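Here you get one chain, nothing else, as structure tokens; it is the form predicted on its own.
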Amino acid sequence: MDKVIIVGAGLCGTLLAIRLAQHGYEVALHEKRVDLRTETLDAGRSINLALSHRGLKALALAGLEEAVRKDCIPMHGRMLHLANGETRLSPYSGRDDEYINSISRPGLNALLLNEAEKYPNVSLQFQSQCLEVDLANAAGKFKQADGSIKDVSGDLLIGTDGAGSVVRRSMMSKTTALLFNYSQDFLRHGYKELSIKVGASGGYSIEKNALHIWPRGKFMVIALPNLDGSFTVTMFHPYEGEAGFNELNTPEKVTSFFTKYYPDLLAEMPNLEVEYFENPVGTLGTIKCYPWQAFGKSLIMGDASHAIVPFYGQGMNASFEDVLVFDKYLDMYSGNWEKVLYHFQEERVKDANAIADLAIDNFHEMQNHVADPFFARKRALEMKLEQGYENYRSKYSLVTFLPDLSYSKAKAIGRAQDEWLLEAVKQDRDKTDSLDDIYQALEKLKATFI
């Protein structure tokens, strides 16, 4: 049976490596860094990540979707904390099963790094840095621990090393004999990773089950659920400015910037100061490249193809249903990887370029309008559509819930119609047209993309 070379053991290269060995080939898994499960992440880069359907749906193919709901908590809707101080709590859906799950970044790689080492035809290789990629051979050098340089080869080579990919960078060296495109966007925001404590009764100190959010206009603050009672919390901030990182320099600063404008967060972070200047500010952008696979023997997948911004909770997802469509690409073609390779990428490049403007688009929505009347006023009314009518979804629930739904189809729908119900409530006809009208016109819309 071929051996395939992956180099990268995040998340997507572990599923990767545990669906290939499932499928009978040798697997060489090799990992820059070290084990994770013997030592700790660094502190401020364990960001906790929203698994929905499209993930768990990967993670069932490869019979993992049982253990992995073992870790996760369900979280049902955005709680939104407001600047005049109420909260609000917006569900993602208007059906009772669907819901993201909070779970650790760490901890389900350390399950699938657990997974991936009962198969006897996977080798893990940690320390082993790959320097450089012979596209054409599958091939590369690996540097280890102790400084050698080992030389690694097989029938197919795979990056999922993510959006610092040696392997994409290798395809860009060969522009021209690839016609290699590539794009880098970077937001003029960052991210910076705080905590809540566990509450004082040894239990959550604000709502478990939701995603909380503190929308600002230009900066906000979001939460999400650890198993042991704590939050994760996640600055949004830019680099400039009066939210800036780069002005939020001193310890009186960022207290009395949270004082002003995230007062009952300042109250659940006694830890804020530390925290803040021992955490390092991480940079947020998208990466779009075409193409994907190289001579029939290499191929990029996961963020080394298609990083995104975390604000649909889909970059893990979407990188798990990359090994679900691979999967099937593999069922199709199998022992032909020219053709695995190709289809793989011809089907996925379109998806992945509509989560990553999705994700850019969610970006403005949390920041800005989920706090605006008129988008409250959409989501009511989409509330009830979802309660009412069987067919219809909204377009976070067309992304989020619908597995079977192409990234593209979604965004083409649900942008069409986001636009149509919200001019829809400017002209007040939430309260004058009736439920079954606005439904009507909602499937005519829809019926345009399918």
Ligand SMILES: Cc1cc2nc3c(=O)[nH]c(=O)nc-3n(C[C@H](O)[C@H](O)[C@H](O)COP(=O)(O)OP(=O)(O)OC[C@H]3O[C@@H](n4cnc5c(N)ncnc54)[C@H](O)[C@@H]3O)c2cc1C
Contents of the next structure:
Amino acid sequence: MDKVIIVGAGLCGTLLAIRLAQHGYEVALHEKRVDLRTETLDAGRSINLALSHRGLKALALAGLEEAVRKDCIPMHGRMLHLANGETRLSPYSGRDDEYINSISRPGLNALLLNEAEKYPNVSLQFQSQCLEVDLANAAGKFKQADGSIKDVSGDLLIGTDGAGSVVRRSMMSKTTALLFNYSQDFLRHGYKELSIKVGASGGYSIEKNALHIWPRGKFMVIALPNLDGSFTVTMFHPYEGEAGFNELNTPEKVTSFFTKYYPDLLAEMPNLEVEYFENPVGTLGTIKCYPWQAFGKSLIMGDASHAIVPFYGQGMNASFEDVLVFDKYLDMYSGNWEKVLYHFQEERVKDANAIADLAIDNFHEMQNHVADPFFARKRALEMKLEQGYENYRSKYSLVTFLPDLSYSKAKAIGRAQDEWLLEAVKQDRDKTDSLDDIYQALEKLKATFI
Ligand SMILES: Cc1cc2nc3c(=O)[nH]c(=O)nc-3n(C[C@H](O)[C@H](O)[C@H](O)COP(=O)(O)OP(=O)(O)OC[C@H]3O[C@@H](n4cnc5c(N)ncnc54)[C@H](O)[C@@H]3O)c2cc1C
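Give me the form predicted together with the named molecule now, not the form predicted on its own.
Starting with the chain above, the whole complex follows.
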């Protein structure tokens, strides 16, 4: 059986290794860092994640959904903590099985590594850092823990080495041979991780089964529950201005800012000042590129080919879905890598671009929701539609809970619905038209995309 080299044993690379091993391929998985099961890595960087239907579907393909669900905390809705101190729970769906899940990133990665290790045809190599890749020959140079350089080669090389991908950089260096297109867009916002302590009696100090949001217009904080009763809190703030990370540069300024904007949160964060200054500010950016494959011998997947901003909670889900789509073409064109890679790329690039755009949409929508009364009315109308009509799905629901609908279709339908609804409230049709008329009009609109 062919040998596949995978660069990067993060979430995507490890699931891919498992799936290839299940098909009988020989897999060599190289990870630049130490084994995260033996050492804690990356304190302060995206500790927990929202896992939803697309990611779960890919995990199910590898027989892992049930095992992963044991480590999940269901989040049935968004709990909004408004500036006036009120809280409001907004359910994700009226359907029982439609919720998202909070899961520990290192926990999930460890579960996947444990699983990968069970296959005799997978070799796991930590502290093996890819330095450069020979794309046409599925080969690369890997720096080992002792500083030596190891030459590695196979029949196929796949880079799942994240947003800073070395494999993608090799593709960029072949710009003319591959006609390689690349774009990178940073937001003027960054993120910082903090935590809410375990509650007084060892439980949760705020609602366990929700994704908490403190929306404050141009900046916000979110919190996702952890299994031990704590919450991981993420600040999404600009770099500049009163709320900017550059401005919040002394313990006094941080505490007084939280007292003013997040007083209820402050009470639950005794370690705020320590964590704030210990944890880094992460950047938020979108990377798009094309092609993803080179010479029928090398491929990039996951964040390496499509890093997106986290405002839809879909980066990992999309990376897992990559594995699912790859698997489909593996079945279809087994033995012909050129075809597998080409068809995977052609189907997947447009969907990855779509979720990247949707995530940016959401970043802007989250900022505008608070200030714009039309958005509030549009959301109220949409909630009525969701409650009254089994078939009506918001853009969020199309993206999150319908894994059989591609991201690009979800984007097209979701954006058209949003535009229609916003225009309707601007014309006061939410006050004059019956809900049924509005629903029928939206059904007609949807039919034009399917
Ligand atoms: C703040 C934040 C919140 C997020 N929240 C969510 C969420 O709620 N839901 C969601 O679905 N997604 C979320 N994401 C996105 C998610 O984290 C990524 O999409 C996901 O981690 C991508 O997985 P990956 O395996 O492609 O890349 P990574 O997880 O980045 O893994 C890449 C791996 O490759 C290794 N590597 C890198 N370079 C080399 C090299 N040269 N040689 C060998 N190994 C190498 C790295 O050490 C790493 O282990 C969030 C992201 C951020 C920043």
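Residue numbers count along the first chain shown, from 1. Predicted, not measured: the structure shown is a model, and the values here were computed from it. Under this definition, the rigid core comprises the largest set of C-alpha atoms superposing within 1.5 Å between the forms.
- Residue displacement note: Arg429 has its CA displaced by at least 2 Å between these two forms (rigid core superposed).
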